[in-house]
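Next up: just one chain, as structure tokens, the form predicted alone.
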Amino acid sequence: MSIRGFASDNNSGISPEVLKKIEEVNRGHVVGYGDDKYTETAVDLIKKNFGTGAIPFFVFTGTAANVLGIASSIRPFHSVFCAETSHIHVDECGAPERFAGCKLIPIETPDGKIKPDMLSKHMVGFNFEHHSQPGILSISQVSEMGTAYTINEIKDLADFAHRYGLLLHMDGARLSNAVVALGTGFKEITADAGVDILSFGGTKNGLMAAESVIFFREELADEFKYIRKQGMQLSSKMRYIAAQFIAFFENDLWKRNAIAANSMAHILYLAVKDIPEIKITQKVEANGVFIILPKHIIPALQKEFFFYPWNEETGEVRWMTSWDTTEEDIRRFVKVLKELVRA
């Protein structure tokens, strides 16, 4: 058996409810495209925890949902805010760029989120041919910094950038994390929210290549298939990304897994957070610790029990949780941190 580590919530498997659904479905033939009857329940469920107004499209990576979203409702002339250490803007290989020719503006940001005062002073240039226009406001939910936002932020932020012209985009890899952590819906915290474009995952959650790219206002939704063809991301089989979703929405998997991740980094916080040696840089509020490890260190823990730097100059690393993290996993993971730090 295979260490689980704490790198990637993307380094989990597929839960077995998700399995048994592909399984079912995978039998005698079915339309192609999503013109079948399990396309037909997994939008109905999206529709019944998003709101009626959500018009979802099923794709198979989260950067597909994030470029083809946004490359769907601007301009090659238009620029698109986003924090600095967002998905889009350091680990998608310069893909919004180049398929939707925007120009991206990172904001600084403490903890991942960003708040309207950081936007102010970007707020500039408008009707100038001279200046790329301003056109999206991403914000990432859980942020790249395991931070959430609420749904009063969420809000303000919709309101800042509808008062000029601009929609509010939302990479959701993490929504589920989120909504268990703030004890809300997937309602209240996008569509009522004032989100207008969702990339909504579940591969980060339990799922196998399963993300949607979803619409809260009609006229942006309307010529989306002809971009999501041409985008390279309509499966002929659907049925089975669509079965996925059912799974993951039937019976609440969705939450279940979130709560199992949270938790576990939670306790994993509990376990570190007063060794002398080690110092928490951020809230722990959803499945991610960030923390400054003494520098010599890491390499041996990586070793051990695999996980990602963030800063290789303060010595600041990520660790992850999963839906299938363990007590048992974090134990062992603490012994070995306490080994070395005291060696």
The other form holds:
Number of protein chains: 4
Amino acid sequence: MSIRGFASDNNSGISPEVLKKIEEVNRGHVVGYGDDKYTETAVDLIKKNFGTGAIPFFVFTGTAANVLGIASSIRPFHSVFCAETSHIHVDECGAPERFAGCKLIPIETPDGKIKPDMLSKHMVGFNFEHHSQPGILSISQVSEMGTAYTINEIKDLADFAHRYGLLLHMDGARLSNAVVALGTGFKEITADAGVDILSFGGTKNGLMAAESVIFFREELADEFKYIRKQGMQLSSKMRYIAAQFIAFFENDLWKRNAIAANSMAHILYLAVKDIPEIKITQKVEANGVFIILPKHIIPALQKEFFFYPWNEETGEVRWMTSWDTTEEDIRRFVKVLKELVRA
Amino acid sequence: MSIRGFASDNNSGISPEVLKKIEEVNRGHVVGYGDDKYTETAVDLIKKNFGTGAIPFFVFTGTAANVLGIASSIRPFHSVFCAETSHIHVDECGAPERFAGCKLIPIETPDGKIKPDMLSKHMVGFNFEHHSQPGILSISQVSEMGTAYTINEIKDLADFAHRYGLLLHMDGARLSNAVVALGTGFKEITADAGVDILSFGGTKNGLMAAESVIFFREELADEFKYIRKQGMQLSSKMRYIAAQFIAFFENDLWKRNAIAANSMAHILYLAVKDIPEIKITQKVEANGVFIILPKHIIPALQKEFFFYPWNEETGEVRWMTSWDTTEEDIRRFVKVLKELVRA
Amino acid sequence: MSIRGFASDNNSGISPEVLKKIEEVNRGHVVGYGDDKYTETAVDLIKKNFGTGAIPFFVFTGTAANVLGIASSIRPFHSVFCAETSHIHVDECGAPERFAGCKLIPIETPDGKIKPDMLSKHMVGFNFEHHSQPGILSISQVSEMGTAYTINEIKDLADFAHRYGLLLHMDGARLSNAVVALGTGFKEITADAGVDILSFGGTKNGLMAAESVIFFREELADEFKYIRKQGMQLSSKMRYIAAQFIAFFENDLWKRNAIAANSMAHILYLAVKDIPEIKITQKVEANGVFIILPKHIIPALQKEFFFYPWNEETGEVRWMTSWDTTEEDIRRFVKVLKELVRA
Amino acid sequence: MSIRGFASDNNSGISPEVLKKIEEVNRGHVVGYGDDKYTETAVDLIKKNFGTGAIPFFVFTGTAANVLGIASSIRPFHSVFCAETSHIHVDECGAPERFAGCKLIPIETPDGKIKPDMLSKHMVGFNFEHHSQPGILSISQVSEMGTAYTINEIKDLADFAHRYGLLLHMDGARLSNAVVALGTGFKEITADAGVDILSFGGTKNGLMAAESVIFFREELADEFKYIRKQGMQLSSKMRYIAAQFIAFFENDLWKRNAIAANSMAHILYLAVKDIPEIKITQKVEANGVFIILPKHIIPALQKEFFFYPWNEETGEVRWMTSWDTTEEDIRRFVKVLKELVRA
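Having seen the form predicted alone, could you give me the form predicted in complex with another copy of the chain?
Every component of the complex follows; first up is the chain already shown.
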């Protein structure tokens, strides 16, 4: 098996700038747990990019960012609406239920994106103690199907959520890819669009293990420090997470990496879209390509380049590109693919 | 305030060997979540040091190692006996109760070390559904008071625990310091002494953010991977935690660092023990010095070198040394201390 | 509003035999918490009806029976498959998620009944730590749509569940109604059909507050007493729950009550089925009638006889009959209904 | 073994007035879940006795009243201070930890009663995210050692708690006994004394299974209905719990029962206090007598009249009297006791 593949954007390594910054902050003693100047700088950079109302907290994993952000904003008798394909519903082993104690209500979508009209029928049972009370609408940007919400789509969802008293949570594990894809800015697509709680990720875009929860409402952030600690996510040597985010924003590393990943997905898309035996199932808007392959070639192709099946019934698979994917990777991959298809 | 102090062994930085190893593993793609050759190497090194029966899992924080190790080994109706001063009871913001759902029963000790006779009166209520059922005995090695359990003391506790059907958990956030202090090996002090579940930490001894749960009973480890994921502690880019542990064991970095920290505590102890105005309250066996200071000098001393109060009533404070503490740090600190005492 | 209606089978009172038995056991002192002769008798009666392998525990509410039965049988990283309309998913305010920490996966059904082919696509991700691990298949007998599973349907589901390593849980809040509807026995429809964990309810069928969890596998029952206590459901004066179950089985009260309720639903069905303006949406197999009414008449009808809407979009409503529903109740109700429809 | 004993006030039966009231409300249909006139009456009676600011909710067990009252008032990162002997710490199998997710901090007391000076050393770590944040002070009235807090003692504790931002919770499983012992009223000893959350019990004083959570601050009660439902304690046929509380207040049943129980304890106390071989260890203020017996006679005495050991090391045992204890019961018991002592 090739050491390079299209399984996930977290199979790639770390951008050299990140390692350099980690080395740079590795000087002498600083107070632990975030009370240091590097963390202060990282917080400032986030405020600069997301607006001064942004209140960030750093954690180690995207699952933790999602679960702790949700747990701090609602009580266990609330429910969270999310796409049936969402990471919080499918890929966190029930962490939201266990830690937040709440109910997740999956919404079927054709493309990973929730629309207000999919939610209407669920806006019932308010004040009725037998039902979990609607508490949060959670969307993923980029969605797990590689599609991106436009700013207006987010605003519509925020309006809808707020009209019914729900909070809007965004799982932004791939937010940088969305910002680049839409040609917009972090603030425009989050704070300005009505997002209340954001999981903002770096790990899938060239960092080592650096994620954050960003609140856009002060009252939600008040007690979060206790929840992060009780949630086992308070880093003692916080400066090393901070360093990663500093590198992320300095010289627009986040943007360069996201542009690279998105471009590679586009190139991959162009290289395969006309192969008659395959079918591209989703718009390629960021760094993922969803595709139905002839089932019989999947094992052989996976043997050369590892990737995950998405739907074993239909033969749909997912190919993710990364900040370090090269055109050569794609050429080699498409070559093998074509050979297998035509064999 | 000096950038160097005696607040905590996690205010220090990362050993250069660790950064170098992180850079070394930062080559190309590897499968995420621990299915990579670096993680395999790190696991092998742990087995080499702790015995082939050791089954390790990597996590980011010491709190997570403790809580997840405990949560996976008992059910919520069980209780955990621990020293009143223990990290799980005092310094984890109730994380064990929240995630494991269990009861912690604090045991008063003079020196942070539990003895079997302190437990006897609690070995009641078995099979009585009104009482939390005794499930785990948790000890800290080095203890939070800077003292170390001898191998025989651990064996006695293990025998006691097992006789009553309890498991023995060890919080080994500073296990390296204990191994060095006792002149023994990892295996002798854990697996061979009857420990069932170990939190083995690296962060306080020169790593960046690398901790582990090590099970010495296969049946306890079986389902742990789900608990780690649900506990929000599965690293996607696992190779970077693995790299830290590889560096830890290569060329005995863990030992060199622990010897350095322990020696500095001893030098600090020697430098202050004869100052008549102060009182050393605990044996200095590893890298912590506990001391009662004249209350009025504490703020001034903290202003120069940050450290934590331990008992505000008595004026007891805690000084921790680290792998990178220097004799010069101690000289400067003791100089200020003496000036303040005599002022 | 009439004091009699069709809202729920728990709006009715208690059978006189039950009160009489409560009075009968109200003599002198007995040991609390279930260690008394009345509880022993109730347990024996359950074993007589459900087979000697049945291990019953008494609780106060149906929600508790479901949640505690589930919580004791799986771990939080497991998932529970249930009908989208099921009580555990819709009407327990997220109690299973909060207390068991697990994920509920709702299955869409046309009639409240799950079929094996609806589950097949979910039988994936075993051993994959990112996914909640399939743990329990939960079915409701009678279903929340008033339909009953045949014995063969249950056996097929049990086979399916066991083949994949899942347990079969039955929410039997209305099990008596199902037994009567199918002309079978308790044992045939539960233990013999492969049910592993049963919530067996009395409250909806003439008891005051008496529910039970019955395990059909000894290993599942072992630690349940602690879970019931920790779940806040251990009755101190247990004899009064026991008395209710004794009355339930003596002279076949359960059967007489269930026959009465089912018959009344059938009479109601016959009385309305030919009204052209309404549409009966589900088979009337037990004591519930599901019906689409002209939306404009619903408020007026509810004003006279309270009942719950089922689907506000379609105008579907639910009418439940009870052990004490009379033909006169139905006559008066249908009279008003017809007047409103024709107005 | 005699069918009468001194094990617990819940080994006795139900007052006849209670059964009569249950029969009385057993007429026709009423809406379920508490939306009925009987529940309204019971709520009014509680407001009449505890003040118009009292907001009561009914539940089935005392454990549930404690746990749900606590869970609704704090968040999981808070701690609860309680006597080391308290029911929530010792006799609820860890239910508070599991359901509320919080930490319990046991306070050693000589007589089951907490004094402000026992709490002072714990009033630290506010705002420090490593520590569980002080949230609730929980006291038991009557205490588990049979002693009662005076009104002034409660006021002092309330002042202390409120000064530090804690809430005052009272476990009033035996509140009626305290009211009678102190010659005061429910309101004076709760609302007027600064209690914020009260568990008010009836089961130990002649009811069948009727407990309540009473909030004295509106903001604490707002969301409680969801927590009761999610806590599996919402009764569908609520009128039957309501009936018990109606009977409790009508004709002062609560008072007659409590006076009877307290008097019997006093008579028992007088009958044994001069036996030289035994030692009464606590003031007899309500319906419990704590006593050290010669260890060798305990099994023989328990064989005749069941009661619980309290401290197996010292030979301390607990005798509880009940509303239906008779002088004849005491005479027979003391006779056997004296024979055993002198044997």
